[in-house]
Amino acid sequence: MPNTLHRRLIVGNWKMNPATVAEAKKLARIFRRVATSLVHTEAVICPPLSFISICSGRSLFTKKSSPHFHMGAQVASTQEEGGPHTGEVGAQMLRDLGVEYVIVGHSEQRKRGDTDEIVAARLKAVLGQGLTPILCIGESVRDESGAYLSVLKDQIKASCGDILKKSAKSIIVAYEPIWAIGAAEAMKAEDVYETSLFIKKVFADLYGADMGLKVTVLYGGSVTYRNAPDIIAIGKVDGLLVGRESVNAPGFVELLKAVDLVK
């Protein structure tokens, strides 16, 4: 886990990109190659489900390992076992493809109907297969009264409430304020820091002070190679969840290198 290894975690969420297998292979090769030179950073790519197999080291690359490059998935089924679940992809299937991380509760999935209960079920299914869930939380509006903090707290409690402490240790929290996704600028790094502290406090309330200190917190929302170093250095988060920049090869490469240089 990144919070044990004291390494930053940069997760690229490709969403429904790129358009072709050839483009996906090219991106994966570039990012894997760059990851071999990283010292303080772990890189994770989350391609569309249809591209995971061809982007994984098992089918695309030589036997030479790249220990700082990992495969992730954008979603996993709520079902913990196989069966009559047309269109679903289970966590066990993803694990067999070499996936290590799974995004859970992304705002785009929530917008399409994922309730807190569904997010909790996905989280449980991912943990059940020994994979690392990246639990996304975020408010729609950052109001001056601070009501958005209750939104974040409720999302965390609703998603993790039935998860035991021994399993909760594997949960990564990705804070993605919805209003900042696709915006011209990311959230101010100072505000990122304050919110990350609040997230750690919620985990401390749920699982004890030690968990509050150890939980890995990422930031996502209009992250680029230009603002990434400040978000890490000033925002004091453990890593980033990157959207559109993660399929821009030059930009994502620069982002990985820039974050790796942050003291």
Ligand code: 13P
Contents of the next structure:
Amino acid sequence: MPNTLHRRLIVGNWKMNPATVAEAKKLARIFRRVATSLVHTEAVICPPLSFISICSGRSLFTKKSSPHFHMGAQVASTQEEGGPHTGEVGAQMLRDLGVEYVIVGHSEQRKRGDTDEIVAARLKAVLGQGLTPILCIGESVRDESGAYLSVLKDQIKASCGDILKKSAKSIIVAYEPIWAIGAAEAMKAEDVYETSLFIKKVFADLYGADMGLKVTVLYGGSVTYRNAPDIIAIGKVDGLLVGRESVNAPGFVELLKAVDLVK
Ligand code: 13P
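Could you output the structure for the form predicted in complex with this ligand, given that the previous block was the form predicted on its own?
The next block holds the full complex; its first chain is the one shown before.
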């Protein structure tokens, strides 16, 4: 899907939750129903790979999709072709399941060993199948001197360095400061705004002024239904990447409705 998004994008990263198929099905059914009534918002859920088929809005026979409800995956293999890659799931297989978005370079995967090279390879594999990557970047500490800005710039350059503008147009950037993930509070909305402007500038420097204006930037890190409207309104981001609140059914439903009302 080309990145010509004007609607807000709310992405639920379920991480390794919930524990059972029955719970996953129930969450997906609730979110799919709410998404149908959204006006300015698109909802994406990224369940664990094992639950994607059962959460997908379309039946495998009718291929019918639900409005404003999309499937995402938390990871795709670096391998572009099928073969002897035990444990891997390729972007092509995800696409065939109805997945449209794939999270790439989440800090929890970087912590488990994804280097910049691996992140770049996953990004390339996802783009190669025409899927929309959600490239996660974020600093581990926010220092006074502003060194965190170079961390963000380096992460973008290391991932996108080999990617041509034509493909880069569909990249979505999720800014997730590591210190704000799983924390008590999200980053201040004013700071989200400043950082999203910086990310747009890095894209403008890499690909030209038009890309700086067009790139979709999400914020992630301790987003709840309470803070989401301010992060959208004051932080002026194009959407949110939500962890814990995305597997809390009442909270995520409230969040989708609250964001949809932001002018
Ligand atoms: P929390 O919303 O639980 O802080 O997680 C954020 C995140 O990592 C989403 O990808």
